[in-house]
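For reference, the chain that follows is the form predicted on its own, supplied as structure tokens.
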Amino acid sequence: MESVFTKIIRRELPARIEYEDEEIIAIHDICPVAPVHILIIPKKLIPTVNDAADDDAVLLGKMILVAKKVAAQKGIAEQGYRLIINVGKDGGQTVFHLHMHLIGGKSLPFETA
């Protein structure tokens, strides 16, 4: 299965890359909801959190550490930011390649579903 993120990882589609290493890529969201809106994406295709295996634990943890690093680089770590992972259609997931939204740069309202 392929996703738009797979094509970005292979450089078949353009993206504004904020961070990249062997396992993770972080790109700017094309429809940002805040001044900082970056997607933290594992290069390994995992469609949803529900598809993650026990041996993905280190990779999933690394996503959070990359988000922390990028937040600091973007100057939003001290004021705060939000990390969001949408799971499945009803959870708001539109691209079925696991990714985490790093959102910040302004005061974010508390919202519940």
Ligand code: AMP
Given for the second form:
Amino acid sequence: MESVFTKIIRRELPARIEYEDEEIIAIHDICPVAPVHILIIPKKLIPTVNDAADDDAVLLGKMILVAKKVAAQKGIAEQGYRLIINVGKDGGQTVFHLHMHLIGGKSLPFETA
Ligand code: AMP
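Alright, leaving the form predicted on its own aside, put up the form predicted in complex with this ligand.
Everything in the complex follows now, all chains and molecules, and the chain you saw is the first one.
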């Protein structure tokens, strides 16, 4: 099932794009929780982590490397940031197209939820 992110990838919906290559797009979250809040999204539609296959290992690893690059680009690499993947309903996932939140630009409290 297509998500809002598929439409953004296809340019059918607008987004603030921070980074893009053949496999991954990184956009500013529409509802930021911190000064930097960017979503690292693989273009391949994998609904949740539960749907990831062994073949996706390189792509999943690349998401972290893109997050690192974007964090440096936004000038928050040194002070640090948080990477989060919500999985499923109880994990707080609302868009069922796998993505990683890159959150930073302020000191983040420890949270379990
Ligand atoms: P999650 O709860 O982990 O599924 O995160 C989904 C995120 O996507 C939320 O932080 C939303 O604010 C964000 N979001 C939803 N629609 C858009 C959109 N059109 N452009 C950018 N971010 C969006």
